[in-house]
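Just the one chain here, laid out as structure tokens, in the form predicted alone.
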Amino acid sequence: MKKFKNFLWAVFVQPLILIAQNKIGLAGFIVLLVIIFMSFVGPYIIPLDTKVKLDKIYQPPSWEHILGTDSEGKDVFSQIVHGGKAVLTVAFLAALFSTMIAVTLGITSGFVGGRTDNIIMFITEVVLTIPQFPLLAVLAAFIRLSNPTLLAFILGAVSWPALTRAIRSQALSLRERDFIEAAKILDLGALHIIFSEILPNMMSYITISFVMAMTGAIYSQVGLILLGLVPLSGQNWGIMIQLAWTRGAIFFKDSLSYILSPILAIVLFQWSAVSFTRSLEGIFNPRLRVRR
């Protein structure tokens, strides 16, 4: 019972308490969650509307229609909680795969070095130098972006050597320290330091920067389909931009709650995580913590 309590505390409690420290960093974590729980909980909660009006197109704000409806007369709201969903999977899975691909390539060459560390730099100067965004654009030419986990996996595979050459400055610093040189003595082997000596102690950077991750890859995903470069498919924030342009939303007086609503769901999502990561920083980093 002891150790479940124990557990309780270090994984849930415990965090929650350092959150709450930063009142930023609280409230970006609050705004998070709310997002989370309306994309991901929401629609089973909300319906979709489909039905089209014409006789209710462009409705500003009210009771009925909270954020107004768009050229076809459906309520904007019900879009926006459907559409949260599809942008923050493929944000997370792409986040996912660039961190993943960033540390393993990053703690190898810093750790082994020798010609296994240029090789990797070399490689990872020549993706570097490549334009991120034009690159996914001449891709989306060759390869229909219809799939969500694909096109997380390509905005995984272009955007991991900023995070690279990051992650190999930490793991050159970190294997001259004592406590490494102490592990090879001991010979404790190299996944046992790499994993557990070197990772944990950038666990706070490698956090903060999947996070920073996730909002690189709403841009991109986004802009994609607003250029109309991934297939119009499902309800998707970056969908409902692109509609409104195309459709000419501009011209209309009371289009503004329709063409704001799915860009400020996008900055309020970008916020809410850039500002989280403060709280990160205190979790992971005992130095920044507030006394009491």
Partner chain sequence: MNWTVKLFKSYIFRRAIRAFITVLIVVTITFFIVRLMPGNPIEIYIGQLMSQYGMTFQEAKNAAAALFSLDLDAPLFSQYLDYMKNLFRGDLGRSFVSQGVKVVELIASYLPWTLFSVGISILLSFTIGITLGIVIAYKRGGLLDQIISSISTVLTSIPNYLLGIILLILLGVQLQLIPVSSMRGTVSPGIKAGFTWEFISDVFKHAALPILTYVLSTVGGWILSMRGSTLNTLGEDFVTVAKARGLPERRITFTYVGRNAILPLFTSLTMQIGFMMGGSALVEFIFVYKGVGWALWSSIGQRDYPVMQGVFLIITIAVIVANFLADLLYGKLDPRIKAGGTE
Contents of the next structure:
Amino acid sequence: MKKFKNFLWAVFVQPLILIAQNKIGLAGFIVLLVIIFMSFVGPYIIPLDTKVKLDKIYQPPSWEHILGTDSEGKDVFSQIVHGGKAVLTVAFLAALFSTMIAVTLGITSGFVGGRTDNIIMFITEVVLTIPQFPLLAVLAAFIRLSNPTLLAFILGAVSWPALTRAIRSQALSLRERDFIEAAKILDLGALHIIFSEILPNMMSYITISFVMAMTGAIYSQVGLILLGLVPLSGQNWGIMIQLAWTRGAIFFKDSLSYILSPILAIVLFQWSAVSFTRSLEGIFNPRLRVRR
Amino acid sequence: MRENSVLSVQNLHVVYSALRGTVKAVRDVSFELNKKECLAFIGESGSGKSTLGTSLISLIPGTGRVSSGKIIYRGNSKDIDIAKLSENEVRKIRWKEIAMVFQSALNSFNPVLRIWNHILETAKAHGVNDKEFVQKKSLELLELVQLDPERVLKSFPHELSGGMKQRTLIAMSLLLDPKILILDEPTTALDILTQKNIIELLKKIKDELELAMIFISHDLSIAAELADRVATMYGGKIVEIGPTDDIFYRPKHPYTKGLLKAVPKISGGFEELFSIPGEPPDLINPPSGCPFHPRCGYVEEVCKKEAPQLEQVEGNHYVACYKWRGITDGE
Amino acid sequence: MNWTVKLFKSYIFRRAIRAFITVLIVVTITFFIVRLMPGNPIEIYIGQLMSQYGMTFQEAKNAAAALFSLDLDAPLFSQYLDYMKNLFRGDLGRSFVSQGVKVVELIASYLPWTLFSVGISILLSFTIGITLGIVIAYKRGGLLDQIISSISTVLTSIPNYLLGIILLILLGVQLQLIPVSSMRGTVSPGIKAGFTWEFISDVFKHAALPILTYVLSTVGGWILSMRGSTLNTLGEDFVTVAKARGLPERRITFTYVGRNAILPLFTSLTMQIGFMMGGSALVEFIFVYKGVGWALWSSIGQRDYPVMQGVFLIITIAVIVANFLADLLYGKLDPRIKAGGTE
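Switch from the form predicted alone, shown above, to the form predicted together with the partner chain and output its structure.
Below is the entire complex, every chain and molecule, led by the chain shown above.
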């Protein structure tokens, strides 16, 4: 029980305390929370505007429709509120898959070493060289990615190599530390060492990698949707952009907020995630700190 | 005294600005360095000895700066106060007049340049453009430090061992015939055998060449092998200074005595063998009076109130302690 | 050491071998994706031919075999060998959609544009990035540093294709600064290829938006990496020693700080090449710039599998070759790589 508490502390509380010390990191973290809250709680508060109003097509932002209306006269803001959940869920699952693969392979590679390490690293290097997005596009041509979980799985399955390499080097450096050596001498068992010594010590790093994996998954996911390669339906920022794009919304002044709103939502999420992780990095890696 | 001196440091203060306040790393330090003399500075880490060394060529790291005092260089016909020079003026002094060898033997060279390029660019930076002369000189010097000159000149830094790199740096420091050579823990990163060799080498250089040396070390026994005079530093101040034999056999300051007790029998750099109880002083809020009083076994009321000044023991031997008369030699 | 041993131990040779093996593996994976995936393209195509042209199964199968340059009756492994053999002869099959046109010829018409636009962008972005990065590292904590660092963070967080859309809206539609519609494609119709001002300026006019997009979306990353790397290098002992040696400030900045700070960025360079080549599928789609990225999108959309397969292969091979070149350059810049034999 105490171990579990320590684990929770290392994973959740400690990073928060440290983030609060960095202004940009804190701003990023707050924006991140706002976006998540809006996407997952917002839909219960703000109803989705589904009524087609032909007299209100492409309206600029007003008090009634703060982000204007779309090509069918529907309120854009309500679509933004409802369109985040799908994108973020897929990104979260994809990041979860790829982080899980990366942590497993990276730690195995770093700790077992020898031939296992060589084999894992060779595969990693090879997969790393294959450009991710074209691979996804080709896969999408064969597999109908209409199921969000499947999409997330495929996204995760191609994006683990960079992370694996990074986690391996972390594991390598941890392996040399005294407390790991001590645990080995005490013969605490590999699983015990991994779960109560290594993982908590790598948790901050894994958190960073996880958030970065999410931004990567959003890039690929929205890209695939924009190219029309995933037959998803429903409320989704990516689908909004794709619809706006194919309907030529970029060419009219009044339709601008229709296409820019989902773009800004995504950019804001990516920015907050990047700022958040950068400040985490700065905290955990003193070499990156500004020398005074 | 004056005509014999190459460097005269007068009431030097060096400070760093930190978040917590001003770190007074060097406080009111004065000394003379004579021609052909080797003066050693010893003390724990944080005693200010390294800061003192770097301040002599205006290369104090980070936020550090000379807040007051003079560093008079007398190597040329005209005396110069190094502390008052502009960056470009002091650049011309560095290595040409005062060379400095650092403790970071393993990382002193640019990894992407060959040793020969290091030497050549150093010469060029000081207006020596005769390639043949530089080559002849560097061959001589590398020979002097017992390296295979041809091989070393062609090598990249990573192709040399730690000891070889330090020898190369020492050879390079002599390239422009400086009047003063500062050695800041030149043997710290090396193994014991290499340390011994470097010390022998430095002795040879000292005997054969016309230059004054400042030797900075935490290891009194290494300093004793090389130095003519020794200065003990504590809390940014010189607490005792005198001929090596006097310091070694008849130390008067309790801190010097403590250091001597901590010297291991072979001259290895065993820092952890320092066994003076207590912590080095906080240089942001240094202790009142004598900086050593919180750790001193001879402490009295007066020690806590006012800092003792250096006073003459005999000849060139000075000590800053109220109680030195009561401190016996042997014990 | 005789010359064969030397060759086998050399950095270039080992990297070349690794690049070659990677190509082989990618080629193999591609083959099995195309042949073994559920609903693989060959079966789809056979089905299409049967339903559209009323061919018999055997006729349709023969037609498909000709298109893919494969003998579909042979065992899978010998098909694989055939496929490899064809590949080495430069035969990637023929297009479904543009009947009979060789995939290799199509690729030859698309690839130069992507290599051109992505290549120029990487050079520009890397150069601008390291220059600004080192400048703000020297002025760390100042106003310039804060402004450039913040802009860089924002730029790195915008996906390149969304940046492309924003640029189109901003420059093309809102400010009307550029004629968007005439900038589509790779060259204007009627302009002859050649070493003429007319042709070269036209090529740059068409590539301008993709290049701007690539550069803006990657330069921030370079700036921030170079900034961090410079700060690390400034703390290195050899920089202090160089100052003690009285070297001029310029020499220290370029040869000591700059050159060593660039080295760690080379790992990111190889990643970036892959990312940009891969992202070309999206950026070229946005600007209707007809390079391999655009071809990948259109071939997938038209279910033109031989073209898709060929384009995917060529993108991957281009990335592997570019990475190989980047590694060679790295080996040239860092003497520790060449001599030591360790990576």
